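The chain that follows stands alone, in the form predicted on its own, written as structure tokens.
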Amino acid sequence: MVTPSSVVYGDATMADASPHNTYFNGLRNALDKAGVAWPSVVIDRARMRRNAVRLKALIAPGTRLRLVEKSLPVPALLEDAMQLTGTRALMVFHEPQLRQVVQWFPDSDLLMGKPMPVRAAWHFYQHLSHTAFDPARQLQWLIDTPARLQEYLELACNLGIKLRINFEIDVGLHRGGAANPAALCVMLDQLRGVPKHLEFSGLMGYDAHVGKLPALLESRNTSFSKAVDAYRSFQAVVRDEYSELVSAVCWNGAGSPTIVLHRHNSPLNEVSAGSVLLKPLEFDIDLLSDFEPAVFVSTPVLKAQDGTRLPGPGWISKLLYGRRAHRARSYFIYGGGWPAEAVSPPGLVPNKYFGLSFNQSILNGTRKYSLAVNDTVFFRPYQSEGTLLHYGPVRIFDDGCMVDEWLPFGEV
């Protein structure tokens, strides 16, 4: 088993005359020969890969994995993490990503994330080019209200189309989507009146909230049991009312917090995921301890300095960091401002007092790891899908080298 140190820090040993590990300063000099002198996110292949591997062990039989595009919206990553869980099957919440997605795999099969604005579905059939992707049988629509439903009928209507509808159930999140079964029926019944518009795909139910509650409120393990119950009980009106309508149907549900959960005494017959394949650092939970990171912040040091200096009288700095070990050096990076924490070198944190800064960032640390101008300071994105679509090309580092860049997902 993969320890949660090396997990984070990888080897530990300390690379001659580097503030960084063995690990980081791989990073750090691949960088250096790729000549990337700029903030930029850095993918670990091989890392993500044996995610990959163990993501396909935890996935039950006969259970299907839908992998969150939004968590990976690079298409060559898509591919590549398509390709390892032997998957076709995404997950996408963005109109602009969603005509994207469909050029890039016509083969796959998509759900939305999210209920979309009708606009947006309008949009997309407007200007939907050429492919082979049909949407009829590939691509479902996620609905939570009998409103939205009847908005999307009038699209269908309108446009002459079939389209294929997915109800959002509301198993504990309370983020919206069916409340109870009896509200499902609402839709379900007008749904059940206009075959030629409208087909039943399945139900999407969420349990982000699961493991989230103080245990002294609620115990995981009790959260996940009302969870299950509460999508078991709308599975079965579905099944006992609406018969007919039940035909290949998709049971969609979990998150990468959750879906170790969902390996025994589940009622999907699909799961989603894939912020674990790179585990962000909001995913350092317990359940997921065997994932490795894979994605980094890098950037250089543009200015270092002895002690912390703030803009006003010296007494100020004096009182605040005087003989202050943390604070006895101060790095103005490139950049900053992320939703990141700095990893390497160890114990670097960010200056409250000068206040946010998207362009000149300030670190304090210690002369421990000391950096100098040029050395380059690591971060961990909290998420992946905020952090892959705003640096440019994303840097995949394999076999100590950059072996490649990878084009996000653009707005178009």
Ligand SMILES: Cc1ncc(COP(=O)(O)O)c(C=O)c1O
The other form holds:
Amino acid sequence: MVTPSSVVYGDATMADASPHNTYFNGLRNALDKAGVAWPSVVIDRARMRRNAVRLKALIAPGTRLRLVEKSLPVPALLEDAMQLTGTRALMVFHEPQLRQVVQWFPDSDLLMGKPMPVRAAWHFYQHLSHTAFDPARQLQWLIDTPARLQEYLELACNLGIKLRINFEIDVGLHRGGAANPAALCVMLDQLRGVPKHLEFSGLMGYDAHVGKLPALLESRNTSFSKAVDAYRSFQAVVRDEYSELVSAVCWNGAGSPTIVLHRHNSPLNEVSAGSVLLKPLEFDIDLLSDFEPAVFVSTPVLKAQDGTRLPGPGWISKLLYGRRAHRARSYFIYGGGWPAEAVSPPGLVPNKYFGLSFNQSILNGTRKYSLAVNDTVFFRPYQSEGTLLHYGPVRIFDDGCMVDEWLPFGEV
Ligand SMILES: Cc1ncc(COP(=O)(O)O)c(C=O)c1O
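Shown: the form predicted on its own; wanted: the form predicted in complex with the ligand:
Full assembly next; the chain just shown is listed first.
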């Protein structure tokens, strides 16, 4: 089994004359060879591909995997991941990305992951051009309230089209959607009356709250079984009272944190996950311990100094930092202020008194893992969705080299 610490920090073998272990030293050498000397996102393709194979193996027979596009917003990455996991189903969260996804993947099957303002849906239809993608068959809009359903009905009438409607259900996260089966029935009654324009396509819940509460308040098992009961009660009302609408419906749910739990006896016929393929920092949970971190932010060290000196009287810095081993060195790095944690070399910490900078930020470190100017610092981002879009081409590392550059989706 691969544990987070053994993966991130490697086998503790430090590379010769380097503050990095063998793994990060390999990444650093590859970046140097490729001449990448500015903040960059690096994906370890071999790790990502192993994660994809692991994810596929977790999907129960008869269940479909839907990859969460916002967590992997890079066309080449999505294509690789779709091929390895054997799915063409994606969950999309952003209208500009939706327009790009239908161009890149005209054979995909799309479910919106959040209720979009109706004007965004209108914009999508106005700008849908030259693609084999057929929204009437391949796209489900997500609806959370009767008011939004009414707006989408008006959109469908105005455009003279039929929309596929998936209802958001609250299975315990309390982020909106139908709060209970009665609230769902209000929307299903509305929909039932306008079969020419609206077609029921399924229900979508998200149970990321499972396992997040302190165990003393509610154990993971309890919150998971409550979520499962909620999924089932919403589905039961559809089956019992709207049976004419139930043909080939999509019962979507899960998410990376609970994908392992939905392996057996799940009420879902479709599970969503994305982040686990790259395993950013927030996904270091016991359920995902078999998965390997595959995304990093790298940046060069611009300045390396002994000690830590704040502006102002020298005695303040002495008082705060004198004899503190983890403040023995100061580095000013290229960029910073990212939602990420420095992971290599070990022991790097931010300095809250020096303040935040997106241009040159400070890190403090120990003498044991000392960096020099032009060395590289590696971070692990907390999430992939906030990271992959903001550093230009994503650098693809495989077999000791940078083998490719993948452009993320743009803001179009
Ligand atoms: C509706 C929904 N489903 C699933 C996911 C899971 O995505 P990931 O696996 O990338 O955490 C998310 C993430 O935000 C979500 O909002």
